[in-house]
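One chain comes next, on its own, written as structure tokens: the form predicted alone.
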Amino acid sequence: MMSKQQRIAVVGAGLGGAAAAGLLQKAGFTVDLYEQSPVFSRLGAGIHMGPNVLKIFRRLGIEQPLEQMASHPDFWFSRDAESGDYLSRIELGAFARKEYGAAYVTVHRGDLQALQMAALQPGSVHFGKCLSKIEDRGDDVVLNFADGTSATADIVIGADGINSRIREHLLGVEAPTYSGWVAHRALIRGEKLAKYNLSFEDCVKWWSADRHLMVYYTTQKRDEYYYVSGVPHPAWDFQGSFIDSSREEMYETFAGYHPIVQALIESSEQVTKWPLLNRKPLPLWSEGRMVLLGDACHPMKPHMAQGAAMAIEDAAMLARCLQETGLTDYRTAFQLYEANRKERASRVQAVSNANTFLRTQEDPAWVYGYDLYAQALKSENAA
């Protein structure tokens, strides 16, 4: 068996399985990484990255090169959308550091994952391997991709996102459900912005009863402004990730608006529009050698900007249970990431879809707080 070398497979190329397979190397496992795109790209917009991931980051040696690319907001605020009244002003900034132990960055989507993917050993990214087939055959695991090649590992994991082929192997086919919400999404040149006369802050959400728009910069340089909101949706059968929208429909969507958001609006070149999907919780996280994480596991609404950040506490979780128990006792392993695991993610993943979240002055030191290394492991029959 030892001569042999021992082999983990990441399926999927997101912020989870780049930080998965990123922290595995780190601690010595032999790790090929998977991923359908045909090349790496620039994709997605902005994205948050609180001290719960930054300390993960440091751990991966990207936290200095993320810190001096990202934007730095000193506060989150919440805004009603019509008087523009402030309905919270959490402090991030100096406080995040010195209370939470690491920076609070708001940054663009692509840029970081560059980052994580400069972090891997080089040979080990494979690109156009879009998964097919998968066979756990009880002392391996056979993945057939789409272009006729195939390998394989000692474990897999999934952490190929809502759609999930892992999740599918291990459960059966189910589409995800339509959670009634729309995200626009659109990100603007920070210059579009100059010949108004308003403040454009660095990290705000303007919520009215039932919608909500939350905006940031995702460079250090603030050369580029996003948004990203929450709007109850009729259902309509979505061909694909996104549509396009448009200005004018955002205008009818936030009607009455503050004026900072309508030149918001005016400012947008090209606004695309998300369903935002849901599954039910899973009844298993791991069977025999396949591991779930991210959203191929907890899919969540992103109102709380925290789904990239749970999806990466997985892949450091998962990577700290298999340094404690080796791979050969992998399963071990999966029960303790999941004992240690379903809680946290279940919790975030109720106040996302709840959005209710820093809407009101609240201490979030219970989500940017969390030290993931300085946790105690809990057995997995303390599940």
The other form holds:
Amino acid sequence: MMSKQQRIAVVGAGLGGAAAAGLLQKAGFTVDLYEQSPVFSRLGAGIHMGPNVLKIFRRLGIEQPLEQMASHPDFWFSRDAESGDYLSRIELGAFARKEYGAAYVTVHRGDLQALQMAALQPGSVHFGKCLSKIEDRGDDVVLNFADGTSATADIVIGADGINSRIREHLLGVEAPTYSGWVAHRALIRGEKLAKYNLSFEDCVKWWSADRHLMVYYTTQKRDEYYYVSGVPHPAWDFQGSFIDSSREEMYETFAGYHPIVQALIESSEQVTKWPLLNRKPLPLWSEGRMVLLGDACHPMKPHMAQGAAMAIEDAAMLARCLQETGLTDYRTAFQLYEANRKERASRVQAVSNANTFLRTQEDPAWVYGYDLYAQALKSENAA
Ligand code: FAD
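To complete the pair, please output the form predicted in complex with flavin-adenine dinucleotide; the form predicted alone was given just before.
So here's everything in the complex, that chain up top.
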């Protein structure tokens, strides 16, 4: 008798979910990707992608097109917000290629996501599918969507972000915690900067005692510059995932910051303000036929620029473990996955939350030099 075809469902087409679907398809699995948004849109703003991720994108076949669209900083500079003194000069560029095995780039998140989505098998992405209910029936999993449709799968990967419906199913309703920090974000048209006799560096983080502003280009052409802040903010009592901010609020928040920062504020057409949310480490990463990755599993403050990188590394490790065991032995694969991800993801989460990374001269090789495919798999009992 022919057995029915085994299927994997991935819920959430963010950077983590798209990576999981792509890598699993490349490995020969049948994968459906379900996304609540009705259509693809160029969401988000800037994002860093380090060599640790580009080595994974090499397997997905999108390293080259990403390199072509992205900005290639030669350094990550950390500078004192008032004096402009350099606190650290972290070498990237050709050094990163040689030492860490791939390029370090900064890019628009939406452009990167479009590349990832284009690498998926035609017909495997289903938009407008908001997961509302999920049931593990022992032999398979039923996914019910808000539009009244349903699907079944052998295993389900929850890549549905910080408010994960699948996390909620496994662990109960619990809102993420507000970290006490917000991020202001703005995209600036490159042409707006031409009038200043100032040097706008490719990748620079301006630091003062309790806040910072991270700034970089999102395109190779340098026609889009981006900043994202980290600022203490006592409470978040607004509705929704972000609210409008303003140039006035930015001037006030960054009073005394270097003239380059003042020029950026002056050039901002629209500024938004986002709460930075967190969760305590989860007591489990999988149960039965369901497994979590990325922000669904270990959200973090974004100050190390590695949150999406951890989601993509999770995706790659999960795909590797499923390849190792086969889909039928998904239980072993899930245990292996957790055993081989928890330590690194938790370390990055802790350093990112502490906001110390690259503030002073340090060696980032443990982050950027990591080659997921070169790691010997630890046994599942190590979890
Ligand atoms: P998400 O990107 O949140 O994707 C989840 C997806 O699931 C979404 O598409 C959502 O629509 C979908 N979804 C949710 N619920 C459902 C449902 N019920 N049914 C169907 N679909 C659903 N990381 C970096 O690596 N580098 C950076 O430079 C960086 N900068 C950042 C700056 C800021 C201000 C912030 C807030 C974060 C930053 N991060 C960065 C972190 C990064 O954005 C996240 O860690 C990353 O997006 C997590 O990816 P994910 O795929 O796990 O989840």
